[in-house]
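Encoded as structure tokens, the following chain is the form predicted on its own, with no partner shown.
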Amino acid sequence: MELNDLVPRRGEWLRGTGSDSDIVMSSRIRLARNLAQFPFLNRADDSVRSEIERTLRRHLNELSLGGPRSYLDVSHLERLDRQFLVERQLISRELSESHGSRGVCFTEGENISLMVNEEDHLRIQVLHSGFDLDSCWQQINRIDDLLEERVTYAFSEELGYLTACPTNVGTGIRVSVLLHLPALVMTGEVKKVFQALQKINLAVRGLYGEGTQAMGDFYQISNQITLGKSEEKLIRSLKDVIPNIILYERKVRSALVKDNRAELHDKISRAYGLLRSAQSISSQETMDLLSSVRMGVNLGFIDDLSIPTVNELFIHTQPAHLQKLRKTTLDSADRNAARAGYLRHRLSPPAQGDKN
């Protein structure tokens, strides 16, 4: 697969389905390894980390992931290419400004990716539309047990999986969910939210994870330690806590439909319009009326639109994957305005046939 067949394609983590999709984006959950002949990559050298990289390609090539894999070398692709992959969750933002040799093996529909020499020797990633940590589980356990066949993963009887950063100690875990609370920042409900969080050790982020700021009202709630719990009590700590976020999130919403439902249109529809009609528009802009247009399709405001074309466009807008839309270089303002058009071509009132 070429790097540009990805561009106009949607990953199963875009779908819209699964539970609780009107505000569960994805679940996702990481592994971190290492191998145990090898130094943690802070200590490694270029011979080393391209040593490193040849030996777990060869083994990714050769791994059952179920279909179709992709392999890139990261260290070969330009910057527009290494941010495009960043913008569609396939790598982080460490492994695309990192250096030295790395690469990236993934699947056709985008829910599994491996990153070699992120922090770690190796990232396995598995992403799921919707709420569903349990499936992501199964699966990347499975990957994992395959990949233990082949390669000796640096392990401690005492302190478990061992890894860079020291926070990932022990199962080397960790395990995110990707939720559109709209409601809670509108009424600044979050900070509660956030608070409540915190005193029980789950981490917030933006869109991106670690370092990102929150965009469209997107959140990821992950745990913050692995070291003295098992894969399956880490899980279960979000499984607990999630459904609260989630009926909080529900409620909110149901109280501004109840009692400011004419304003909460208004603001609905205006945000759509927007997006129907600029002639300039920021990607964070974009992204805060978009996550407008989101609930109103939730909610029923807006019946000509499918929330997995909303879920696209909060990626497809963003500016490396507009670049590749483009198929050229754009400067700021040249974004803004191919953005919008790019708004206005996908939202027009004849496209109908865009709920799909």
Given for the second form:
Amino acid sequence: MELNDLVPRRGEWLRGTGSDSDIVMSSRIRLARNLAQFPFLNRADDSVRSEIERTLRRHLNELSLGGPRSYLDVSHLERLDRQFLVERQLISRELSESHGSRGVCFTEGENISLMVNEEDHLRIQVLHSGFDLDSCWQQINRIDDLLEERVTYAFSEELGYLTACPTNVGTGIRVSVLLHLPALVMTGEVKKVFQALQKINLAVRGLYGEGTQAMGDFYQISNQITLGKSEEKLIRSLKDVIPNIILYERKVRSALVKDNRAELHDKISRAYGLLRSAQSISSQETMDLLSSVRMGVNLGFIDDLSIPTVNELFIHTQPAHLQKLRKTTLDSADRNAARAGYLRHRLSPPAQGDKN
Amino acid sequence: MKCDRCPKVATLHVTEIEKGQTQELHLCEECAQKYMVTASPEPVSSANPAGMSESELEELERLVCPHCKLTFREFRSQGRLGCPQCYTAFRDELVPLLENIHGDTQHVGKFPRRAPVDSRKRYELVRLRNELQAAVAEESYEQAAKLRDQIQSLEHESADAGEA
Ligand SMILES: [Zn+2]
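Cool, the form predicted on its own is there; where's the form predicted in complex with the partner chain?
Next comes the full complex, and the chain you just saw is listed first.
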């Protein structure tokens, strides 16, 4: 599969199935691993970087990932293509922006991606739709076992898996859940949630990971600690707390429907109307309006649109996706016009864009 | 609304989250682009190297990983270690840092299957003893008894292996 084959498709993690998928967009686990025989990347010169990349690429291409996979040499990709992969959650911004030999291996369904020469030699990621951390762990643990039969990881009995940054040492695991919390944001209650999470060592980030702001009312909740607790225990800590946030969001939604039904319905209908008729629209405004529409579909205010389509639109209206769909580079003003055109096409009645 | 960083009109409205605190930010398209690129978190260990005296900095300069030649001072400014052996070379300096970040300094998670059998056993003992401690603290005495049995049988196994 070539990069351009991805453009009209959507990753399986966007299909809107799985437990609590009205609020939990996706579940993700990543593992940070390094090869014992090489220095970490900030002490690896170009030839060592290439050697690490060649070694890992060979193993990744032979690994059984339960289906076809692609390997892309990220160092040879155009900026737009790298940005496209970031928007798709297949690579991190760090891998996109860094230099030298690096790559990504991912499966056809885009559930599994393995980044080579990111902050660590290898970053394994498994992504599933809905609240499904157990499947993520089962799958990533198996991939890690298979790799470990082929390579020797940097590991110490005392500190576990050794990583370039001490914040990841030990299990090297980051367990995260992407939540859609429009009602908690609308009422300002979301701040209380963040403060409570902070107290139990869970981090809150925006849609595109570290250092990004919250867009479209999406928040990623993840563990901060990686050492001194087992993988199962770290996963458990998220599995224990996330249902409370889901319940909180549901309660606030119900209260909004009960007490401010007309106002809420108006807000959602206006958002839907704007997305279907705008002639120029920014990425940020699109995210905000799509967020209202997504909640509108889940609350039954909108009945001619499916959640997978809304999920897909969050990704396909991002700048690099629009340009790939249009097969041309566009400046900001042209992008806003192209985005509006794309949204009108996908959302115009009778919802012909909604093939689901 | 005006952009927070220049006189242009703000088109991006973001909620910045840092350490659980939220802050509203309004930016124009151009500043938003810059913001997206630079909004990466600070390296964890860059904490105030400036607050150190010249002799203290020299001290850090002399601390070198024999394997990759990274100095501890470089680690302090970059937040990244140079190689797996750095963890041994800077052990004394890293332990307080790890305690600070993780509240712990002993791994209790997954263990590579390829690790030697005896080190795997030693590790398993550490893990079981930790669990035992937790079980006693939680007053789950049935669980504690089970763990105690497991620990004893593993200790016997190791002793037997030692004699053979
Ligand atoms: Zn080193």
